[in-house]
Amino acid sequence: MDNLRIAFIGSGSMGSAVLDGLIAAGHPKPLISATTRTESKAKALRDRGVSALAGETSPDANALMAGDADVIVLGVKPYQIVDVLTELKGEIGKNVVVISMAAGIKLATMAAVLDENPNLIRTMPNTPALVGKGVTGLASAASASPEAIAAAKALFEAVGSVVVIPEEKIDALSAVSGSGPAWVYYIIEQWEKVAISEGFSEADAKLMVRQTLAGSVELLANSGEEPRELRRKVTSPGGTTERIIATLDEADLQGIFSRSLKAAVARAGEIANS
């Protein structure tokens, strides 16, 4: 892994998270390259020791950066994937590992453009990769070599954990873990608003909610117990916590989560078919 040349084509929020996590994991900066939309962002990467070109100043930036790469990570928007792959076709090595992080873009869509490149990988990482705590779903084309899959897995293991799955599961995984941080942050937002509505200061509300969340996750990680059991220990019969859980059950929280996931999977399908 340490000797692989890795090119990030597109450095949006997710591409940047993986790139930054890779640097933090110690991958040699001279072996990392990237393309960006703006020159200012490209310069910021170059100032950090990463070779970078901007599309606004170098129209052929993607082909130039990807040309000698061993692994190419596509961090562009889903609607840009086919155009970018078309740019790269014929400019990259046959055995290069091409990894997409675009929601809804199927391996068949990639293969239709890169018909001579067998090592096609589809992934869905999440933003905690920025702090080395990411979860990435990884699905590979049937034509991908074991070495290509291993390289892709090692790349994302540098920024967290990897779940290898069949492609038909990746949209559901995207809703659970790819979008998962947004679920968590939205819950925190509402939880803090409730605390503030009860007369706590914003600072105290943030402290109570965020530290409770962090501490609970740490306890879950270290206790070896399941969430149900830890919840039971906090929920005294006839007590206040029992009323909270009962209220959440009445609101059908599981149903809300299930409908949210199904909506996300449906949207991924719409993107794939657009």
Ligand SMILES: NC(=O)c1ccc[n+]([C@@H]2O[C@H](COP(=O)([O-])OP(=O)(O)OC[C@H]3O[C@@H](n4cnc5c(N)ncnc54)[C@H](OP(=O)(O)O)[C@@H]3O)[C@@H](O)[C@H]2O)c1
Second form
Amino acid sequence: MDNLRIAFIGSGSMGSAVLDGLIAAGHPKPLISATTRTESKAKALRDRGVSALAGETSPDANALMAGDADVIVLGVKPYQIVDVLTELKGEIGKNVVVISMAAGIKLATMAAVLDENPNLIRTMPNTPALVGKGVTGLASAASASPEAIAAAKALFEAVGSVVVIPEEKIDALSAVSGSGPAWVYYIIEQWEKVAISEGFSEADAKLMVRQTLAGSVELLANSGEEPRELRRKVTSPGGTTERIIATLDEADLQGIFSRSLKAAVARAGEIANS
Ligand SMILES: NC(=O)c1ccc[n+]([C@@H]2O[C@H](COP(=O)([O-])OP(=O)(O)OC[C@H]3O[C@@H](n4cnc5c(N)ncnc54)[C@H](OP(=O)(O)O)[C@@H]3O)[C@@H](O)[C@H]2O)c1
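Starting from the form predicted alone shown above, please give the structure in the form predicted together with this ligand.
Complete assembly follows, chain above in first position.
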């Protein structure tokens, strides 16, 4: 893994999160290259010591960077994947590992373009990869070699944990962990608004909610106990917390979460078929 040349084709939020994580994990910068659409974004990457080219100033940027890579990570938007793969077909070696991070784009769609490349991998990372605490779902084509799968797994393990799954599970994983940070931040937003509406200053509301969240997650990690047990310890029979949980149950929070997940999975299906 340490000696593999890795090209990031599309290096926006997700691509650069993985790229930065990889650098932080010690992958040699000279072995990392990246492309963007705009020159200003490519320059920002070059300023950080990464070899980067932009499509708007170098029309063959993708082909140039992908051409000598051992591993290609596709960080463009889902609707661009087929165009980018078509552009790269013929430029990349047969045994190159091609990893997509695109939501909703199937391995079969990639294989239809790269019909001579067996090592096709589909992943679904999440943005905590930026701080080395991502979760990445990884599914591989049946034709992918064990070495290719191991390289892809090692790449994403540099930025967190990897869950290897069959492809049919990736849309559900995407809804749970790929989009997961948005669930968490949305809950934080609502929780803080409620605290502010009770008369707390914004600073105090942020402190109460964020420190409670961080402390609770750390307690969960260190205690060895399940969330249910830890919740029971905060919930005296007939007490105030019991009313909070009863109110959340009445609102069918689990049902809301389930509908949210199903809506995301349905949208992934629409993207795949569009
Ligand atoms: N964001 C997430 O939390 C997340 C999570 C999991 C998976 N994903 C997947 O990651 C992929 C990227 O999402 P994102 O949120 O990172 O999007 P983004 O921030 O918009 O990044 C897209 C990147 O692609 C570049 N680009 C656009 N056209 C290009 C082209 N023709 N050739 C090369 N590069 C090109 C953009 O350059 P410019 O910036 O210069 O335009 C930018 O660097 C998507 O497929 C998405 O499904 C995202």
